[in-house]
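Take a look at this single chain, the form predicted alone, given in structure tokens.
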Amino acid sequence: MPNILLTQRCVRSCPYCFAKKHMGGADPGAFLPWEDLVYLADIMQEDKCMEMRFLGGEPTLHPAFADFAAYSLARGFSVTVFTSGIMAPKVKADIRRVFETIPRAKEKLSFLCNINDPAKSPPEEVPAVEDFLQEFGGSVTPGFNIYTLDFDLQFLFEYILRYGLKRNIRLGITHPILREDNMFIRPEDMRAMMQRLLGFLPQFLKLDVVPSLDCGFPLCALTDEELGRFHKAARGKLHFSCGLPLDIGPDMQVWSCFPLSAINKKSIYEFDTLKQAGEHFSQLMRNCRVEAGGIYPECDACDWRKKQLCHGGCAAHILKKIDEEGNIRALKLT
């Protein structure tokens, strides 16, 4: 499922921000030309990818981010908006318009906000986020990026009551970025991190709201009755392993996820199809996965990884490490 950046433009400065090395090297002036939405339509649809992931930067930024999601729906595709719920009043107004005159947009017209947690959030920032979830809460699904031992996901309980949010929090893990300094979850600190996401599943359950694992969490943070617990929360959609999304610039430059944009991108030309180019990525990780099975050492004889339920972590932590050592390895990052 590839993931379109409509600009690399953004409208915060997170300390964890996993686009940072990519954004910086970017043309902050640059946005996706119509012609080339229309060829990833054209491609997606070939594959029977029916579902267009717009992301930034901050996609509504693109000055067409409106027109780009009306045709997009008017083709038929869902179309799901990566969002910091920070915008202009004219883009919420475009965003009704959407909603009023294309047929079905309430239903395939969603947004994943990642929400900082306003206590340390910049004061100006909170009010937008919250404006935005008082009018679009209904079509929001909430997501939290976990950067620290000390967060807290009380905010996101409280505001799934109060602007009536779908019933999910995607959890994300922040992760290292090749060759750049951001702060992330370490190793050695995943077990404290999930130990803390367990306080919270009273929560999730006396709520009925459901958490979600984005890809980097090792299975072996858990014991089993805690995965038994976290497991039940979930529905029984759980999942440890790397979704290895591809991400496609402006420039329509594609690489697989952004902790690790920093090596190996490709022009989306040089692919015929969007499975060509995943096979492309997913051998370069099969390599990376060759170099170290996982973030731990005993990853390598893992009979979780070994039977697919668990990636062994974020390949990100094992490409920083094989970079860091130097020219001793076989795998090239360039």
The other form holds:
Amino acid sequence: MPNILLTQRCVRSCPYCFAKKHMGGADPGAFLPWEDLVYLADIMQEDKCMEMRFLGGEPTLHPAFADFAAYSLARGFSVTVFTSGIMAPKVKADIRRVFETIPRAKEKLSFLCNINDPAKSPPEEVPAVEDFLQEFGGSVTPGFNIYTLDFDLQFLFEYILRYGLKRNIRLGITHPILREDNMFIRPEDMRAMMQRLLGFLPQFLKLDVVPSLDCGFPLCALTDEELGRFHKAARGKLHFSCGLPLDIGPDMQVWSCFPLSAINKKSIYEFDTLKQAGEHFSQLMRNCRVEAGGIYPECDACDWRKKQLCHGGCAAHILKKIDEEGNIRALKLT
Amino acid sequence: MTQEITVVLPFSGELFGKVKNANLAVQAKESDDLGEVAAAAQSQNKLAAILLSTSKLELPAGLQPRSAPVSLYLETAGRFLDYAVRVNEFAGAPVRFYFPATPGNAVAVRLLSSLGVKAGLDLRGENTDWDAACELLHYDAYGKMPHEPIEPFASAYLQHGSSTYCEAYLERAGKYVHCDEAGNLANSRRELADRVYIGTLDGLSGLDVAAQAAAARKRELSVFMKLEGCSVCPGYKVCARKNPAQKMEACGCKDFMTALLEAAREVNLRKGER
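Having displayed the form predicted alone, please output the structure of the form predicted in complex with the partner chain.
Okay, now the whole complex, with that chain kicking things off.
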């Protein structure tokens, strides 16, 4: 399932931004053109991949964002928009029009709103996000990126109740950006981070909210007993994998997840199908994992990794380590 | 004789009364009801097509599901969100939307085509953006997913690229004659505007269409009297200066016409392989 970056512009400057490396090197004015959206829709349809995932930057900054969503819906895709929720009134009016006029938009258009803790956000951002949640809450899954060990999820539970958001919180952990200085959870802090997260499990259960882990969580950060508790709260949908999503930029460059963008970016036109692109980046990832199995030295010999139950954390940690070692590996970072 | 050619004429009961059993392509106005247009045209003639210049991307009033093909000419499609809700209606209607060949309109045609709506570019304008047309041609001929064929490319493919693309606009000497409100006839829309008449509607039955077509062909071939410009253009075969608006000195269409010819070969080759 590819992620399509409509633009690399963003309205926020999050200290953890995992996309920063990529954003910094790109033309901030670039927007995905219509012709390329049609091309992507074609190759996705050909691969029977009928979900459009619009990312940014902030995808709603694209001047034709709502038109892109309407077109994708008209083509039969479902559309998920990864947004900060901070957008101009005109964009919200356009989204309202999409919901009101496009058949089945209520079922097929949804938002994954990445919400930062209001206590740590610039004051002007909070009312903008809350306005968005107020209006479109029923179509919004809240998401939260963990970048410090003292994180708090209380505000998300309150938002879910106040604005009727979907009862699911997508939890991501922040990863290092190659050759950049961003805030992220270090491998040695994974256990403490999970402990903090486990502290919120009673509230997840009490409010019937499902925690959903994004990629890069290591299995060994939980004991078996903790894993059992988490498994129940997540309703059995718990994974410790690296999904290798394809990210496609507004200039039609493709890479596999932001961490891998440092070592090999291609044009989507170099591949005949999305499957072919996926296979290319899977091979790159395998090469990377040959150098180091995971984020801990123990990952190399880990049985659970061999059995594919855990992928050994996010490859960004491995790449950062390799990059800092100097030129001693077979894998070359460019 | 009148069955062999189609008369492209304005919606006028008076003009319709001057011919019988003729093929008519009627130019209607935005305010006209297409049901009434069809009824009047078919009272003693055959309705082959309706042409309508309009300002809004929507189905015209009075359009019948089994109507003769309707070509709607618009300046621009406007914003997708403004017409998205009507796309399903468009897809099933006997209507093709034509736009001047600008980059924005080429995108609109691509969107409509990908959604199963019949659409096309009008390449006859003096400000035609040939690059935009070429990109759209590439999508139409080599695109990955099935889509509604785009005009005038589809017309050009039909004859393996042998100079028929203007037929999409009902322009071809010997096959169409164009009539003005006074009943004058000309070989093309442009010649009608320039008052290069070949006869009148009253005398349609006596019009020597074959001679007119031969004369038009002779004019086309006169380009080869000089070894320059169109006569050495690789795209001439599909272009043939059929477009009356084209100027030989700097028509700018060489790359496009060459690509159209190649696309026609490719599309027909693929058809042959199936």
